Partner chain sequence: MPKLKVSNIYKIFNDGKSNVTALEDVSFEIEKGEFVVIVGPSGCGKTTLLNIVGGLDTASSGTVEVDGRQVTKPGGDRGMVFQSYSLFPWLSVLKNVEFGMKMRHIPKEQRLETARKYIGLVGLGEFENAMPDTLSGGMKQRVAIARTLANSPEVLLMDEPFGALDAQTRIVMQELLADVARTTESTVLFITHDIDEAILLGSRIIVMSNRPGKILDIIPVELSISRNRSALTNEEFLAIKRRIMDLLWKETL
Amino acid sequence: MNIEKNKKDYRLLSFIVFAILIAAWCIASYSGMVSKIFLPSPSDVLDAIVSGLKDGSLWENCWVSTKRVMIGWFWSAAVALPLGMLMALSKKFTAIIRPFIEFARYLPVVALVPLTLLYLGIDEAQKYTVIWLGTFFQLILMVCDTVSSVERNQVNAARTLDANKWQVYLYVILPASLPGLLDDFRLTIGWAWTYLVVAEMVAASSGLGYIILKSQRFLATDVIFMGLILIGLIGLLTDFLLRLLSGVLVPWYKRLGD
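Single chain structure for the sequence just listed, the form predicted alone:
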């Protein structure tokens, strides 16, 4: 009963905060307190969305950006997961790869864009690589830390039962670390969306990041707000889907406050 009440209170509080933010936006824009150049009204942003939907450009830009984020992040996760697990379980491998990972994760992705253009040209692979660079080096360390947190007693118990190395990985380490790994994926897919504009800032002709940067030149802040809102909404949708996936794969796992 208390759990249901807490959920209702949480949703109500979230709705109230959201309503306050929208009301403040309406007051500031419609009253003329802030110029439309700096803060377009909600109706201006809605008009920009409707216009994009009518000519079909908005659907295309949303799809292109979503595809870039998903592919770039997928390859980041596909490489980081096995390497991060290996780092957690092998001190020799960690000694070899960790210094490079620690160094690379502090490099600003924006500074690497000229090199990606030089090496990969202006094709889609360059956009995927920018998003990969923005998420991989963080994710591999997060995977390593998550897998390292698995209780050693569980591993020792499996070895006592004569489980081989691959059985320990598959039936002990992976299930025990899966809830944390899914949380790591949720965090990094959010970062992937933040690197979208970086990926589309050079030599792009479509995408939400592209239309944001293009609109900047003409002070079309309504279109900029439209792009930002859509990136946020699609990002929330991907986060929601990963939360649903967590509920299916690890239904026994409950966070503090759930």
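Can you give me the structure for the form predicted in complex with its partner chain, which would complement the form predicted alone we have just seen?
Next up is only this chain, free of partner chains and other molecules.
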């Protein structure tokens, strides 16, 4: 099979990995090798999904969590993008903001959760804030690095072709850094899910993180597995959509190995 050239083979290989995982899961659970409390069988998890679909709670929880991730991450990106660009382009601004960002970046978000609860209570704003704190300080530095790595030659070429400062930003720096920015976005959305679950586990009455925590109290391992699988699937879907977007926005961009 020639993975280098063939898309079908690529999919087949990915599929085989999943099939093996599921087969191993079936063997371990149906044979009774592992107790139901620790490892529910695939049919138990399917049952949990079906009953969740029936009473509508599954969609509800998926949607609530997805919405929190999107809003929290959106604000993080909306602030990190202009500030990160500014950092890459202005030494003065970097001097002002960089020490603080580096300091904040090393604070574990989990340690900040009590403060968010104290300041914001348990409403939605607190969830957004936890996600924002978890992604913003990383994203701003990633944006800065991505924008800084635009080739000097391209900027110089534009300047000798009559581009003014704003045209250089808009027509050179932005398109040149777009592939890198989309990668930064893809990575940080992944992290946003991690912090969502953190936020939903400490104080929430809905969402996938919440049902995972609640199920643990009742030893409802099948529901925990359902939650994990759903988060994974939503992650896969998000990644797929962002790759699609990359293909549309930056078709000219070729990675090593593409």
